[in-house]
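One chain is shown next in structure tokens, namely the form predicted on its own.
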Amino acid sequence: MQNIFDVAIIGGGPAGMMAAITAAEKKNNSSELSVVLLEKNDSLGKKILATGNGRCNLTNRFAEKSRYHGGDQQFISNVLSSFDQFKTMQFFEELGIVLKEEDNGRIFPRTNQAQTIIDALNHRLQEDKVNVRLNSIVKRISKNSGNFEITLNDGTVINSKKVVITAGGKSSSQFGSTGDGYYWAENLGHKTTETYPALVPLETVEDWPKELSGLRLEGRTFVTDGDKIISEKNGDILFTHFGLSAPSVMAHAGRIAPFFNHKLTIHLDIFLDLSEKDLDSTLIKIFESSGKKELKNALSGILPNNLSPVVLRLLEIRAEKKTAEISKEDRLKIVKFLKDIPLEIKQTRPFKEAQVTSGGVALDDINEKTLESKKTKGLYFAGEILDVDGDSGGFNLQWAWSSGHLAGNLQ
């Protein structure tokens, strides 16, 4: 079996597959480069199957640097522009995939099946004669006499002139990404920043959200560290048995994780479209028209049935009280609470439940125009392993395609 290659790609996720395809289609003195793609799982692209609820939200029409976090924004912009969302869409359309656009610029295959994307990439890898090695667990990477030696768990040693590490981060470890790449990067002279789960639900100290488990509302959420707002999002809010979830809530995780040594509070405004004054006017009208009703029943026209009793209990207002008996003070308490429901954040859910990793290989020692290491010539990085993470909505996959393509150019 051949164990000497021009290029070795470590990690068969989206960035790795794109890097392998790009490298294999390059010419070296009019001949094709020999490329090996090493993947620890028994198939490529397992994490892709979980994206977009199994439909693969492969990019976003509005992908731009402002939707990404972590490293230097100019670095991120350079990588994205090298192979942007429009080139990505063209790439997949040339693979024979019909795409469709949904709300907020999210792009999906028309089949609504992530497997469509994986099958097309696998076919292209075969066409490009990429040597795909499944169930290949990398134990060690070293560089000797100008070439890289990659030692696998079974003792096999693969020699390569260049290496692209696309091993992912720590998120969703059930798909094979366990943070091994950080260890290899550090051994090859690179710094890694602190890593945290990102795009992951939040656990709260208070346990009352479990009474509302499954209830989904729309509104604004913001997280405070003392009096300072450190993260803010609009969108769905989902109550769970452990706290809060939904994309807009999960978006806070990576931003607030570095502050968990402080007391953090998430605030819910479930009437984003109404000011306190307008919400108060709405309650006045409801109470005036239903003076004989019990308060918990009167509120059913503006709040979900299971939320009203919880709100009233937390405010220590008797739910059976007639609306005609409600004081202005109690009414304003309800208004203020619905515009700012506070919950203390206990922690994020674990890496296993995270969609992406915040933090990773520091960008300082990576060439932003090539993604080659400044520390080790011939070594490249792409995808989630880098200190870049994106918002929900196809942005992280776009980072994988863009960085994988740039690294695979081997400039």
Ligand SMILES: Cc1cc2nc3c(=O)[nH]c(=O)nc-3n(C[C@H](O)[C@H](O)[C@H](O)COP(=O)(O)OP(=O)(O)OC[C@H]3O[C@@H](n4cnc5c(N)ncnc54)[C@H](O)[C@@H]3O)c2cc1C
Second form
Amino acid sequence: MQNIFDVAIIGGGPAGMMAAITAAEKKNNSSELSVVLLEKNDSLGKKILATGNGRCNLTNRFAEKSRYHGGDQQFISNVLSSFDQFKTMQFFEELGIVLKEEDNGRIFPRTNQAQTIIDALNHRLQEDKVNVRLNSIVKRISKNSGNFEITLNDGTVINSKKVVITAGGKSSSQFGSTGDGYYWAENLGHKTTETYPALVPLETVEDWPKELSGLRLEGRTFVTDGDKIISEKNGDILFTHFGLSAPSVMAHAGRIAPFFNHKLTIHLDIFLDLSEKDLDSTLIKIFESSGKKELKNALSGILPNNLSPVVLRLLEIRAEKKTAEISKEDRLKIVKFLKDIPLEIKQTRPFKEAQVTSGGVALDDINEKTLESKKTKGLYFAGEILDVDGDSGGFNLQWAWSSGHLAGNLQ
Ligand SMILES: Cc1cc2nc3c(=O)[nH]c(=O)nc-3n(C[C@H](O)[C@H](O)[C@H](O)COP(=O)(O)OP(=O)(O)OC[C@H]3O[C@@H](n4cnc5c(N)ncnc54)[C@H](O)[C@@H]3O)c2cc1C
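Follow the form predicted on its own with the form predicted in complex with this ligand, if you could.
Every chain and every other molecule in the complex is listed next, the one we just looked at coming first.
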């Protein structure tokens, strides 16, 4: 079996597959480069299958640096523009995939199947004669006398002139990424920043959300550290047995994780479209027209029926009171609460449930025009392993395609 290559790509996720295709299509003095793609799983792109609820939200029409977090914004912008969302869409269309656009610029394969993307990439890898080695767990990477030496778990040693590390971060390790790449990067002279689970649900100290498990509302959520708002989002809010979920809630995780040594509170405004004054007028109207009704029943006209008893209990207002007997003070208490329901955040859910990793290999020691290491010549990084994480909506896969393509250029 051939064990000497021009390029070894380590990790067969989206970044690795894109890097391998790009490298294999490069000409080196008019001859093709020999490329090996090493993947620990028994198939490539396992995580892609889980993306977009199995539909693969592969990019976003509005991808640009402000949708990304972590390292230097100019660095991120350079990488994105080297192979942007439009080139990405063109790339997949040229692979024969028909794409469609949904709300907020999210792009999916028209088949609604992530497998379509994996099949097309596999086909291209085959056409490009990339040597794909599945079930190949990389244990160690070192560089001796000009070449890299890659040692697999079974003792096999592979030599290559260049290496692209695309082993992902620590999120959703059930799909293969267990953070191995950080260790190799550090051994090859790189710094890594603190890593946190991002795009992941939040656990609350209070356990009343579990009584509402499954209830989905729309609104604004913001997280405070003392008086300071540190993250703010509009969108769905899903109550769960541990706290809160849904994309707009999960979006807070990566942003607030560095502050977890402080007391953090998430506030829910579930009447975003009404000011306190308007909500109060609405309640006055409801109470006037239903004077004989019990409060819990009157509120069911404006709140989901399982929410009103919980709200009234938390506010210590008797649910059986007749609406005609409600004091102004109690009414205003309800208004204030519905506009700002506070919940103390205990922690995020673990890495295993996270869609991405916040933090990773620091960008400082990487060339922003090539993604080559400034510490070890011939070493490149791409994808989630880098200290870059995107918003939900196709931005993370776009980062994988852009950075995979740039690194695979091997400049
Ligand atoms: C449930 C879920 C839904 C998501 N939905 C979306 C979405 O709709 N849109 C979007 O843009 N993003 C989405 N993401 C995020 C997106 O999947 C990631 O950003 C992307 O997969 C990162 O690509 P990557 O190639 O850098 O890493 P990964 O996809 O993690 O790939 C890394 C690969 O390296 C391999 N590997 C790791 N260690 C070794 C080793 N020691 N030896 C050999 N191989 C190794 C792994 O097995 C894996 O195949 C989602 C993520 C999850 C978990």
